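Just one chain is shown here, as structure tokens, and it is the form predicted alone.
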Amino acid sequence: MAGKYDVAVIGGGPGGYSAAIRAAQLGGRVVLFEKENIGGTCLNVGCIPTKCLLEKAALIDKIRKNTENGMLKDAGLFSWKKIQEQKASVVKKLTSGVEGILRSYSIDTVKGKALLREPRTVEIEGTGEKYEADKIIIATGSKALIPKIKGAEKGNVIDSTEALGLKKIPISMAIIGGGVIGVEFASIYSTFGTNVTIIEMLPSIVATEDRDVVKGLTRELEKRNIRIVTGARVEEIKEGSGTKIVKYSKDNTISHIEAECVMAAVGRAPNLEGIDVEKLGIEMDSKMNIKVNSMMETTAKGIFAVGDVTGGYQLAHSAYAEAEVAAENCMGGKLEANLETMPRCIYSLPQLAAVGLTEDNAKEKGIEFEKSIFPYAANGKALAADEPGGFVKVICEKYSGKLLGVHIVGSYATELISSATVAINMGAAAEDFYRMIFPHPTLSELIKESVLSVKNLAIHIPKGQRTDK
């Protein structure tokens, strides 16, 4: 036996490394297994590198806008090679930083593929080394799905990891799937000059979000010359003359587009490699996600699971929250994860962010509500930054004024959503914002004014012009 531990964590992504750190903070002897790179998908080929590219795309977009209106001269050229190098530098800095934190807590990190076939024992494939632990946390994450479409074999279709590392910018790109990943990559490559088409099977892109903000995002993406085809099913992908031909059906009609590059962005599946769920007695749901209770326990005694492998939101910040609960409970706690008020962020151009109930959610629950839509164009900082496009939509309970949902499409939406998250978590009502002081000029004022607009108390919008349609 290579060692005995209080907690063994399988997977070094956000859920895994945060669980390991929290268990160590609580006095546990911890071992962490990672077969590739610490940081998992998020730090290496997901959240962080994608945002590096999106930040550069947003910067180039602003430079071009100011060049077109004459304020800048001969600006807007860029080096794709340098952008990729900066992305790699950021990833390296963050992953090495996490490795340093793990060392500071004396967490043993084992590089290799972990095999979990029996309770309390983790084996390393190839070496046969075995590690014993009182509690085990599975945080093996997820992997990109390649759709079951004729011709969608590897080499013919790329996934998000491959899209991050393209050596040159394609002339054209077809993206299958209009969810979070699809619209973010559409924003990236359209800004860098690629003709992008999104093909989505559902009636709208990012279909789980509020209809109004989805419509707003769709309009803005189309202004950026991103073609969006919804209600369409891809039937076949085949080789053309230097391009890929994507055939799709819509309204009983077969159409096609040609693109230099085809990317699949149809979601992710749990990564169960090395985990013998049947032998361990771990129950799965219909999508082969590991079932857990609110304490992040699986149906196998002493085994917990967190992050993408459990399905759910598949967000790094969700994995952090789940991991901290699992680690606390591994060390004798009795915590439950509260994931009801989960902020949801899409780093497209423009951004979309939301927390709480959508309008449809409120209707389904039979809640009487009031709503308002407050435009970015009524905010001084948005105008000063030349970012007037966008709005904040607020949903409040009708009689109590309790804040139920906040939905934003526009610049820095993903930063603004945090204050709304705090307010909803605290059970704040619209009138609670009445005496709050927000700094001026800031985009954060949009949150206060949008909430007050529900009660027709916003200052910077004319009387009777509350936009609630």
Given for the second form:
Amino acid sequence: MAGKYDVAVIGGGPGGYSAAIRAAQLGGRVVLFEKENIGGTCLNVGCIPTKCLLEKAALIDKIRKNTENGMLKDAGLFSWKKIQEQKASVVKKLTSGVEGILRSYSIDTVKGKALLREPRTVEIEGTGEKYEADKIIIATGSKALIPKIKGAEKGNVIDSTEALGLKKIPISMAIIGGGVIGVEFASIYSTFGTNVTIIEMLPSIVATEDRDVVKGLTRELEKRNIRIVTGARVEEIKEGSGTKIVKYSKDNTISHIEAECVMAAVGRAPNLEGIDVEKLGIEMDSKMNIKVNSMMETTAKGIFAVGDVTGGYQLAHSAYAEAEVAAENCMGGKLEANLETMPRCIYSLPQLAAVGLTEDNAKEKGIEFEKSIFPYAANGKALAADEPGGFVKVICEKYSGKLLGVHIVGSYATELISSATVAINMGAAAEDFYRMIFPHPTLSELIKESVLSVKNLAIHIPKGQRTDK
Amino acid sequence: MATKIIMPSGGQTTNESLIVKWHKKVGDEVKRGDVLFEIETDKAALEVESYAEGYLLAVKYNEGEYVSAGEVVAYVGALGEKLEDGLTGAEAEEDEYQPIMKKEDATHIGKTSGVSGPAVTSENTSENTSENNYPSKILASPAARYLARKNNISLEDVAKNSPAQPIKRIDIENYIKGRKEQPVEEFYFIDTSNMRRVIARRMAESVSVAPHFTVTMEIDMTEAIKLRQILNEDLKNQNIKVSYNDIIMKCVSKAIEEHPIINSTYFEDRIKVYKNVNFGLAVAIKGGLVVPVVREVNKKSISGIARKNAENINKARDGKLQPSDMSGGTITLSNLGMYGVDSFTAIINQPESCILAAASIVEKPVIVGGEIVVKPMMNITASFDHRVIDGAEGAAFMKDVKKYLEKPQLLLM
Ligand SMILES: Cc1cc2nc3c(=O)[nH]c(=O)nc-3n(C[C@H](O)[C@H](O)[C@H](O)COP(=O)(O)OP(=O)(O)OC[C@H]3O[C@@H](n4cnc5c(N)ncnc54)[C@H](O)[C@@H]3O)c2cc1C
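Having seen the form predicted alone, could you now give me the structure of the form predicted in complex with its partner chain?
Whole complex next, starting from this chain.
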């Protein structure tokens, strides 16, 4: 027996490391197992590296705009290699930062693949070392799904991890799947000069978000030369000469797209390697994710699960929230996770961010609501920043004025969404914004004005132009 | 670097397409989306657009030649560029620094070469070419195009007014004739799809060879409804939903055990009686009707029938049925219950000898033991081929069908 602990955490991603830290903060003796890199998907091959590339893409986009309008005489040259190097150094800085924090709490970090076959014992593959713990938190995350399409083998189709590290910017790229990851990669590569086509099976990209913002995002992406084919099912991927040919069907018609590179972004599946769910009596849901209750307990006593391995939102901040609840409950707490006001962000160019109900959600729930759409073009800072494209859509409950949903497409949408998240979490109503002061000129005024707009009280828009079409 | 223009895959039965006409000459400037050449496949004529821009540098195949899908047909690139084999593969090591504005140059049409955007070609796979979803892209033979141009006729108008695509010369001629003869049209044409033609031929054949007679039974569905509820309750977790069709199929198949002649095919000199009941279900789809078959219903449980029917219906709606899914039927069920139909007769699906037409289940007052009670009733009408089945036989069979539907417990016997 290599050691006895209060809590053993399997997986060092956002779910795992934050659970370990919280459990240690509460006085627990904690061991954390990670088979690859601390930081998991998020820090190594997910949130952070994509954002590095998107930030650079946004910069290139700005330079290009200002060269076109004549402010800059020459646009200059850029190095893809340097961009990749900077991305790697950010990842390194963050992962070693997390390692440092884990050390500071005296959390034992074990490098190796953890095998969980008995309720209270974790074994390391290869060495056979055993660790005992009262409570176990599974945070093994997820891996990219390779779509079940004829010809879609490794080598023919790349996943998001490979797409992050391409040595060379491809001339053309077909992206299968118009979800968050597909759209972000479309923005990255189209800005760096690739001819990108997104092929989505549903009638729209990011279909779970509010129709109006999705429409707005689609329009902006198309303006940036991204071709979006919806309602289309990829049937086969074939080798062309030096290219790939993607065959898809749409409305009874078969079409082909030829591209240098094909990326699949069709979703992620839970990572269950090493976890003997059957033997432990851990039940799975219909999508083969680990089933948990609101206290993040699995159906096996003393075993918790958090993050992507439980399905759900598959977001890093969702993993954080779940991990904190699981850690507190491991240490004797009785907390329930509240994931209702989960902010959802897409860091594309332009960005999309949302919190709370979409218009369709509100209708399905039979809630009587009022809504407004307030354009970026009516905001001073947006114009000063040369970012007039986009809008904020607000949905309020009719009789109480309570904020139900805020949906933004436009520059810095992902930063703006937090004030809306706070408001919705606090149960704020439109009236609560009347006398709240927002700094001028900022994009954040868009939140206040769009909320006031629901009641026709926004200042910077002509009378009667509450565009709730 | 020059971009290879590749022959798209055009047909379903052959891999080769004929180059009908080149729209560009070597040396012509080519923009993305320009039509480079026209091909004819086994099914249609197609225009092939350029997905590259620059100049047409070389043409490897001429008009009248057949080329396999995937073959390089031409090269598009910058004037003066050298062409060699394996072009796309042999790529120079890229400079570490590349111009920020490169993207803009590349998307400004015709400025630089070697940028291959996604190439898109379309091919209509639906049998019904009039269902072409790209009305703006009208398929027409070169001769038809020529004639239309000469007579100042828009192909769109011709397409709107009927013919299946590709539009042929004769269609244009008919259009011209029609324009002269019919100043005011009080009707319009829909062209017949393959499916329509098949339905038409088979139905006409059936009524002409098989003298039909029909027997209708009114059936109390109380017990069948109960059975369905119980089954669905039990099958909830297995993602199977039993429909009345599944229950009807099972009951009919049970009745056939006592009346095997119902499940047969008539020939001049003998009658072929099938040992297994392969049940076809008429499924309405866009533009027509298909009849996928559930095999060996006599050996299947109701849930097994349900699973297969559901699979068939999904395949039918997605246009994914294979010929093998639709062959080998020995009897057919058509159910128009969802349209609130009181009763109807169906035409036998040759070479079968019987088709059942199930109508809606309707609450009706019926008299039981001298009292009026309300019961869920359904009419089933069977059409029989009188060459094989006589009135009494058909009636006796239907009596048993009624028995099993009204007392489905007897299925257990
Ligand atoms: C391209 C991309 C972009 C993304 N962008 C965002 C974003 O912008 N915002 C956002 O919120 N989310 C984003 N996500 C999602 C986010 O990365 C995940 O939701 C998050 O990482 C989930 O955290 P986790 O701890 O559950 O799992 P992971 O981060 O996947 O971590 C699981 C860890 O467990 C380890 N592990 C697995 N099995 C074992 C075992 N048996 N023994 C030991 N270790 C094991 C793995 O090696 C891994 O390190 C993105 C994802 C991708 C792929």
